[in-house]
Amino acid sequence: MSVAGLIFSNIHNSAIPELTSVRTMASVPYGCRYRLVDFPLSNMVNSGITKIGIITHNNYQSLMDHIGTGKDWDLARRSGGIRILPPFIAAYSNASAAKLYSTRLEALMGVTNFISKCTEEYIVLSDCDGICNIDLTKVIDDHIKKNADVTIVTRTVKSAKEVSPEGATEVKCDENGMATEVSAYLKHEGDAEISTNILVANRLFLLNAVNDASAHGYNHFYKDIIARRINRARINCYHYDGIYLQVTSLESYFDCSMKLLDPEVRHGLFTKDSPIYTKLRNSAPTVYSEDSKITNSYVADGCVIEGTVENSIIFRGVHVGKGTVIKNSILLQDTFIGHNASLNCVITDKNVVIRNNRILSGHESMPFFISKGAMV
């Protein structure tokens, strides 16, 4: 089985534009220690895919440290491993008329030369805003069993609030697992068959699919790849029934940091046969003083806690002050906490300071944002 990947990590920015004003959605953090890239990543490489394209926009340093050679997760390698796709600019454009990509097709178009010099015979293409933990390889099995030219993999949702307020793209499919409708969800009543933007496709198919697009000024990768050929290609649909988490917003992203305090949800996502890596870094353990309290919270390591801690998401160096009563929250690296202080449904970005006495509070609904390097 010779297959390829393409990560695409920058898609939905627009979505969560708090945390990703700084930094791209793939290296949005996640989960005490992770960022979003580091789960697609992982599906690849548990899926034995060692040659994998990371197509970037803007905001990418953040990514291109936490990458960096793509050691933790084995791919640095003389023959494939991990190579970050800069945004493509022809050598013709000028200042005033170079733009970088804005849809998934023109992504696609920036690196069909990565496409082109792959040698594998399967592509398979990952957003970085689902969280999940699927085995690819059954994908793969699946596409090539029912001899697809695109596998789609797809899951119910049950209302519109799972779904992105950008939109999303539903799949309807025969009783053998084949395409026949492939359109916008209009957030009607009843399940739906939603793409998850994870596809398997044969590697020809997409370049010939792509560049026909561009020779036809197309920019929508549903509507003008994959809905012009459901009567004229094979469009297979896998359906996933896993856990999957979707970053639709600052809310979504709240809620589905929360949702790692349920057993049920973290043990789906996190699981002994196919780990979820990420970049190392050595951590001394998180000191926890004698009048420290802490209640179903997940902390990581390198913290001093003196206060307490409820319901909450605590990342890499974060400092709790004495007196101090965080709930509901999430606190992202570095942030320091002072005494006295309280907070509750907070979101702090990395390296915030909140001083002494400080009470601050949001909703479940409306989480309170705390941007990079603020302090309180």
The other form holds:
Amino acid sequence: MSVAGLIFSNIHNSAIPELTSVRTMASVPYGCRYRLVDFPLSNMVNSGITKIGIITHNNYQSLMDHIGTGKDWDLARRSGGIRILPPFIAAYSNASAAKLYSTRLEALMGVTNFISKCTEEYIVLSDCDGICNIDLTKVIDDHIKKNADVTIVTRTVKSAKEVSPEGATEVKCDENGMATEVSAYLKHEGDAEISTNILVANRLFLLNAVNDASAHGYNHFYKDIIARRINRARINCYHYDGIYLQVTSLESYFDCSMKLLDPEVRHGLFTKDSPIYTKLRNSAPTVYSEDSKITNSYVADGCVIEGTVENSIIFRGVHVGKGTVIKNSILLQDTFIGHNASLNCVITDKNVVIRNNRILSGHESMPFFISKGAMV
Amino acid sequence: MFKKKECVAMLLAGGQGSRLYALTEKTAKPAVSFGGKYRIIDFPLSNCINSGVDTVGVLTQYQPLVLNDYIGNGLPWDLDRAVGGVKILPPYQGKKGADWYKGTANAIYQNLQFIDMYSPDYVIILSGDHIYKMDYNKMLKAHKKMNADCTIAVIDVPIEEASRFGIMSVDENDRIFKFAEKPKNPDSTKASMGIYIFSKECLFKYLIADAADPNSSNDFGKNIIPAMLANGEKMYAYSFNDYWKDVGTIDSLWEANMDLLGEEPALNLNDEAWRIYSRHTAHSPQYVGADASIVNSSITEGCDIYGTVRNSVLGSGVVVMPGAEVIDSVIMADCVIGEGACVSYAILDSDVKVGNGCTVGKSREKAKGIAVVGTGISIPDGTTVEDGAMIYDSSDLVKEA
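Starting from the form predicted alone, produce the coordinates for the form predicted together with the partner chain.
Now the complete complex, all chains and molecules, led by this one.
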């Protein structure tokens, strides 16, 4: 079994403009010490995939900084390893080739070089807005067993609220799990099986399909590659029923973060056997002072907690001063909060400084967001 | 390939650390855990890379498996280098037979070839049993400035404790004129920290002479340093005035851990300018439960705290169950403290499982000493482990009960 991976780092950027104005969806911080890309990346590494390309579009400085040489995922390799695939824009050609991609299919067209140079038989594709800890070896085994050309990992949604406002792809399949219909999800009543955008494809099938789409001027992955071939190719469905959280907006980001306080979610995402890797920071352990009062919170290393913290998600290097009360908030890396401040339903981006005695509050349905490096 | 290095470090990591008893039953002392996510050897290794010394030979002998596995290719300390980096140097079989490392000097002597590979001008000798942050480069500069043959790092100790150390007597230029190993009546408070910088030629000369002397105990403190002094070599003391702690005993290891706590900790590891690196296992963040209480403690990633933790240092992946109490204790990685259990004034090595309702140790004021439980031991529900007890394996527990 030889498999390569491809990760789309920018697709869905528009879902949370607050957090992606300075970074890619892939490098959105999540869960105290991770970035969203750590989940697809670790899932691949834990499934034995050691050649991974990350397709970028714009704003990818933070992503490159995060990935580095890839050694934190054990992907600093002579052979394979991790490769950032920046957008390919021809300098001296016609206007269409000089444009940045805008769809998944166009993104794939930009990396046909990578796909064609791989020698692996299969390619796993993944986005960065889905948070899960999935054993991809099971998906790949199923793909091989069913002799499929493409396998779509699907999940069940109960209502349109669980789906990104950008829309989703609904997949219907027969009793053997082979797809019979792939269409845009119409936000209908009742359960629907939608694509997680985690896919396994035979590399040559994918390469041919992308080249063919390129020749015909197609631009939609599901419509033009999958739906057009639904009867002549073998499109397999793999149902995933583990913990899956999708970030679709700032409110949903808040919600997905707070779900980490639920032990079922936490233990579903973080297991000893398949850890989620991330860039190491060599922080010291977190120090709680004589006056600290902390309950029901998820905390990274490198913090100094001198105040009260309840129901919150605290990233690496956060400082909570004396007499300060933090409730239902998400404090990103290196947030500094002075004394006697009060925060409720607040998301602070990296390096935010909240000075002494400030009182800030949002609401669960509309968390108050403070952008990177701001001082309040 | 160009291989010359100005300074090569030799780290003595073969010691058994017998005064740590159960904690060094299965591991060498330098691999003993410290401060939640570190091991003792992280300090000299991080000091090396932060000081620009990127070639480190680690001399191992006693129970090296954990240590070898921990050091690996040196990646966590940026010591995975094409030239230099960290190299494990175990005793080996030579043409004339095999030999254990007979003393600190003999260990270096057996690895002169290793030092020669890098043609260094200076060699720094370090040991793996101290907790401190030190810029070796400053010491090297002092060594060069004095055009010394040997520079020994010293720290001021209280006069009443001076008889536990190797004591240097120095003149007004810090030149050493007398050295006394553990003197009964010390006439100085400058204690050797076990850190030596030698000019290479001088080191080689004395090590070769020492190896030829059958009466020598092949030790730096006992043989090499006195021999150099006797011959009038230029030996200087380099004073170090920051935090330094020998963690060779249970009490001092406990104290050094406690030095990480408090508003102005004696030892600050949250120091961007002088990071201490360690090998990470990919743990998830720490979760603090709804009924948990954490006061004046240091807690590492992967912990799940549902009970009470006070004045304690917890390693990664420790679980403190509801109703459990951990007070004045050092808990190493992956321990589980069962429901309603109370651990007080104790050191638990990694993977210890404390059963529900157990009592380990006594409150610090009343205890005879620190209770210590060795790695991997499961304490059955409801067991009492006496204060000051030393538990090597589960058979010790039966006797206790």
